[in-house]
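Next up: a single chain in structure tokens, the form predicted on its own.
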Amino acid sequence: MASALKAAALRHIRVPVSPTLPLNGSRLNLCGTVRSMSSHGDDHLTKEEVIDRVIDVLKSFPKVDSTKVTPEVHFHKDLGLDSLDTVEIVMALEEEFKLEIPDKEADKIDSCSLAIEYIYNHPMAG
């Protein structure tokens, strides 16, 4: 619950950035080189984009029958994958979304729906 709340808050936080920086007694103007406001909320992936990309990653995995892949599919129960296969899928998802999933969290991802939720709520997923 706390992680979902944290992720939701991070998607909407804006941090103001000063357009100038002090530099040896003078001021360096950064206008044009830095956005004046920064937020991942503006370019965060939609849930549909995350679902489509997670499903594509699963369908491209050699041991997966692509006709069985749905947003609710369980890696072991529905697809017959073992723990090593699950680790490989999580690694493929990290590469696809350009993020690092800590081992403690990766161990919990055993279904398509959990992967989708984790990635959708991750503020750095791209």
Contents of the next structure:
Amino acid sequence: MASALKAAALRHIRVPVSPTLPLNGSRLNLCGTVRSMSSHGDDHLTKEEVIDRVIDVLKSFPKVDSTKVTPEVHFHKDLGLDSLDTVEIVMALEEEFKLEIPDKEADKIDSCSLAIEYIYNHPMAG
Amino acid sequence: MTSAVPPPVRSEVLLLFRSLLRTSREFADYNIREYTKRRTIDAFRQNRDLSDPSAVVAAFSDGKSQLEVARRQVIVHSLYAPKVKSVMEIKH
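Output the form predicted in complex with the partner chain next; the form predicted on its own has already been displayed.
After this comes the whole thing, all chains and molecules, with the earlier chain placed first.
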């Protein structure tokens, strides 16, 4: 039993350094030090996941022609959307990934690739 | 003598649009949330092609007062939030 306690204590100490250890047992104690949105140890979304979800959000937008949607598509030039639509899409992406994108950054996102880049590089993307 | 208020620039209009959408997201009630979102989108789209500057200023100030209304209502509604979630919010 002492060894189990010792192992648990070691796990507690090690968790902030190594993101691959399971957090299920120690989540209550270390919530303040370890910032992780997922419970299965994977700290960050993969690029494919981000791309897929962004494409899904775009396709579910009523004004968008879903056949034209690719990861490099430009909202204004390729999809013919105006700035109001772009704001709507950025809001939908915020909801999908549970992010808060500041206005200055959101103004710069006007193509699918920029959106994917921003979300992928955002540490809090969920 | 009427003082000419300069019409809002594009970025201000988009900022107002985004603020309204953000505020509408904070409503606890599904119906009000969706209505506010729909209404802002429809209103901004309807007023998209205004050319008369005074009309633009009037629409912009109208939007700003609506934003204040929405912000107050978010607080008031949160005091009396519905206890049961709408069926549309149940994830399948």
